[in-house]
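In structure tokens, one chain follows: the form predicted on its own.
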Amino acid sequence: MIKFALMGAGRIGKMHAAIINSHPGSSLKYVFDTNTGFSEQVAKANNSKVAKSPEEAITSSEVDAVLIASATPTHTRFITMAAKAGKAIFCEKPIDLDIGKVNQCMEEIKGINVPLQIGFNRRFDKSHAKAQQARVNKEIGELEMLIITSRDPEPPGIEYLKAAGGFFRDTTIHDFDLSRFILGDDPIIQISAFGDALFDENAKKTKDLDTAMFIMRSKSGVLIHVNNSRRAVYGYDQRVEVFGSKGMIISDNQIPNSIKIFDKYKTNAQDPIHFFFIERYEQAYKDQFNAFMESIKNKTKPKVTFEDGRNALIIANAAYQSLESRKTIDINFN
């Protein structure tokens, strides 16, 4: 039985909370969240304790693996302290929205031989799978073009914006990580950007952004397309198309159930997308975990590295390097 510390008890922290204790093979052993209220929450609901400190949590002789959703200035000091603990890591995204701390988190844990997985949990859907296996075996051809849709149904609280660094570290780099998994071998060399606040006071006020799109290309040639918004009034929109030389695979929106209605109002009308994340992502959230909990039964390297991570971010870095020149960005991984 593996025993998790979890760091973080919000409304990511608490559903992974329930996914380490209804898999057979773990447990959550503690709890830790700044907020001592969500702590003890959390900690009631899956028989765990309450730890009064990050140290107490994740040094614990009880504890053997950490699980960190917790606010993204503390990923790298976490990941640091678990790593040196000698503990199996899980770390939601970004590592950091400053690579230099990223950097330098990745020197004081080199050759510290710990699992360590990052959060991009759409890599383990299984529509978003299935196209990124059709370019591996070349089931539509030569890949020629990528085009990734992913729109929030409504914008986040002002509060939110505020702490979240941005929305391409904070949104768009999900996408940046998509793109990287499809192409596999192949990296992005180039990235264009483009966006602006067109609806949201609060995106104005915060100086971010509500609308986004991206062109990149890759070191093959592929060009990638990513468009983003956050308002989607229609629910959490979710599109991957991956087009080749022999036809194309496009992983669509999923909604509840399959049910088509068909009357004098309507012709072949449908119950609408899931509203967000957690519903369309149900399953992935969990696969990512039973995959974390292999890569630590076998010993084996996490599908979703750190290196992983700290590209999305380079590549999230590049984007608003265009944006503000207004040029296309040349990517170093370097």
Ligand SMILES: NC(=O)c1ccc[n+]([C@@H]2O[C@H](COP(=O)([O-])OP(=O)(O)OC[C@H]3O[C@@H](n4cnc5c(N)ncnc54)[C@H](O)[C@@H]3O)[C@@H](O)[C@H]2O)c1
The other form holds:
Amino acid sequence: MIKFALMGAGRIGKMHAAIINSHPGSSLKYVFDTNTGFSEQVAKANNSKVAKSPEEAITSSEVDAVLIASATPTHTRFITMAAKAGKAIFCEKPIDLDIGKVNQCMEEIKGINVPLQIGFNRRFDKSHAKAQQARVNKEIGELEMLIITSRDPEPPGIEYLKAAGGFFRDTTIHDFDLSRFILGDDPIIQISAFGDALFDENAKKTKDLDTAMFIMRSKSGVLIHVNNSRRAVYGYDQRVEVFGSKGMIISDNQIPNSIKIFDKYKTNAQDPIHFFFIERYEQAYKDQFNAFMESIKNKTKPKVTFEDGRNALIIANAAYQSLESRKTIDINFN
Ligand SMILES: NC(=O)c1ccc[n+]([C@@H]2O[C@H](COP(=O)([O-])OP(=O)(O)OC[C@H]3O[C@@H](n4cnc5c(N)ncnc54)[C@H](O)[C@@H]3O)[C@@H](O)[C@H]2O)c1
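The structure above corresponds to the form predicted on its own; please provide the structure of the form predicted in complex with the ligand.
Below: every chain and molecule of the assembly, starting with the one above.
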């Protein structure tokens, strides 16, 4: 049985707690959150203990693995603490918003051999993964274009925007990672980014964005387009199109049922797509945890590494550089 400490019992932390306890090979031992109300609630719901400090949870001899789902600025400190204590680590994306902190963390944990997986859950979505496999197996011939549409149902509140650190590093980072995943060993080398706050007053107030488009190019010449919005009135719009010399694969939106309505006013009308990420990627969140458990058990390299987290942040940084300079930016992963 792998015993876990959970850092952060907010929106995604609550979900991870339930996933840990529903896996037959793991259990939740400790929960730590600076909001003690949250940690007490999650500990009670999952038959675990509230830790009084991060150290108590992470360095406990009863703990084998640490799942970091706390606010982003805490991630590198907890990764370092857990690595030095020899624990397996699952850390939510992004590793941090500041590449300097990410590089420092990389130095501090260098040579420590513990499994460390980053929470890019979309790689584990069965449909997106099929699209990736189609690229690997050349089912659509030579890959020429990759198009990702990723739109949230509604904008977050102003407090979230103040803390999240900006659209590209917090949200688009998933699409940068998914692009890297589908491209495999063909690195993204250039990016042009456009963005604006078109409708969300909170985004305007915080100098953030609510709408964005990106064009990227890979080393082999594949063109990649990503478009994002923080408001799609019809739900969480998640589509991936992989286009090549022999055809196209689409990983389309998913709806909770397969009902189609035909009446006087509409034909072939369907219920709305999933509302947001917890519902849409339910299977992916479980499978990413299963993969993490497998890498602990089999002592294999996790499927999404620290380097993947760092590379996605480097693309996000280049995207901001492009937005600000109004130029296409060459991406340097060093
Ligand atoms: N992979 C995904 O799909 C996905 C989705 C949502 C969030 N996330 C990531 O997960 C992380 C948490 O996001 P969220 O939406 O759950 O946010 P949230 O604000 O709901 O939860 C964050 C929690 O961290 C706690 N916290 C803050 N400082 C802490 C500290 N020093 N020690 C312990 N706990 C602390 C807060 O009290 C809060 O309960 C973020 O890094 C976010 O980017 C990933």
